[in-house]
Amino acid sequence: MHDPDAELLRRIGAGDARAADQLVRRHLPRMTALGRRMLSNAAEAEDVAQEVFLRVWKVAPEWRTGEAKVETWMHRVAVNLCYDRLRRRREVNDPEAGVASIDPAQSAPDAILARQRAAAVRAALDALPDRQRAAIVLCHFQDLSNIDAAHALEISVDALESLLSRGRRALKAALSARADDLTGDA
């Protein structure tokens, strides 16, 4: 199994700063899109993603390189902490949801109808179970392999797409129902 951080993070391990910076820019924006998906929220998503390099440093010089992937590792020691995260935020009630960027080129009913349409997708996603939006977004937002996921989330590869499975049809049907409400069909 190739692994092209490997030799980043025995780097990262002997001290170079260099390699810490070039790990950071190859990764950062998916473990902040990761988090954002997964907490509905761009702080403490980039909190979980700071974390998740923090543990990076803490463990490169005893990396032992051929038992995951580096970039498997990353995604599993984020969705762990947003486990974390969402459990907090059950225990303390905080409904606290992200906004959806604008694009400014869209025309304002477009841009309007784009924010509904994700805020129905986030909302679908976050009613989910935890396990299953953290297939979903391994899967769909993240682009890793079924396996790659698999590994990030420690089940085996039929768990995680009985996961998707069900985390799909829910999905559908989350959305299909809202659809129905918005047009007045019921």
Second form
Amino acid sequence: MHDPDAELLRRIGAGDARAADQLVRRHLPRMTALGRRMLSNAAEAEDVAQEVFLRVWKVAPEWRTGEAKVETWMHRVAVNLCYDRLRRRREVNDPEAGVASIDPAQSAPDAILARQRAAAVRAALDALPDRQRAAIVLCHFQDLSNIDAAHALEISVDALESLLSRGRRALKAALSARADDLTGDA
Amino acid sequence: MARSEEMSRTRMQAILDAYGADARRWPAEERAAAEAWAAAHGDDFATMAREAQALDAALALDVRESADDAKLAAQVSAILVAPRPANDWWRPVAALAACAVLGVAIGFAGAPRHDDIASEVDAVFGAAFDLPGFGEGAGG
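Could you output the structure for the form predicted together with its partner chain, given that the previous block was the form predicted on its own?
In what comes next, the whole complex appears, and the chain from above leads the way.
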């Protein structure tokens, strides 16, 4: 299994700034995107991304090629950090946390409709159970293969498919009332 | 694995339900078989895929605006090149081992006798307070 990121980690472990920049360019946007979709909070997503890269810094000198792909490992760390934050939110019982909302102040005819459509999808995603949302985010938005997504979630491929199917079914149900509007088929 | 070799209608539906209608997201090991099945069952596949396509289109609307990540990128790059502490994991281990060796050595060499310690303490005490009867030769 060739993993181009493994070499970058080796160089980062040796203090190579260029390798660090390369890894950041390659993965920071994906880590923040993952965090945003899991947490619906840009600041928290950035915190998660920074924590992921801090973990990268820690493991870099001892990274063993062949055990896991760096990208998959980073996704696993990020997902687990998101789970932790979502769990803490529930513990403090913050009903507003992570719930997508539409700001009426931003209203402007065409822009509103686009925002409403996106917000409806976002709200449906946010309403999914964490593991179903994580599965959909990894496979649909992060474009991980089913095998990598299963590794990132530390589950079997069959379990991943089950999460995906249930997640998509729930999304379909949540969006069905507005499906025509959302897809622009009306 | 049988999955990669043959495709059934049931499995095709399961793939659509889990991964959606975009073949790029289908399992790599089954993609070729699934695409062949889709091509061979055009109308049936189109009907089966309709719901999955609608959901894919809806999900595509969820474009999360990316903030200016330049500052964040600089911060993260700084994390990755932060100086590392010297690779001195062995120091506490060596210190512990040295303590153990020293302890054993002292044990074998024999600790100073109690009366030796007492006379040393007396000497120091006497010298510190300039007491008569203490100091060198005290107790002797």
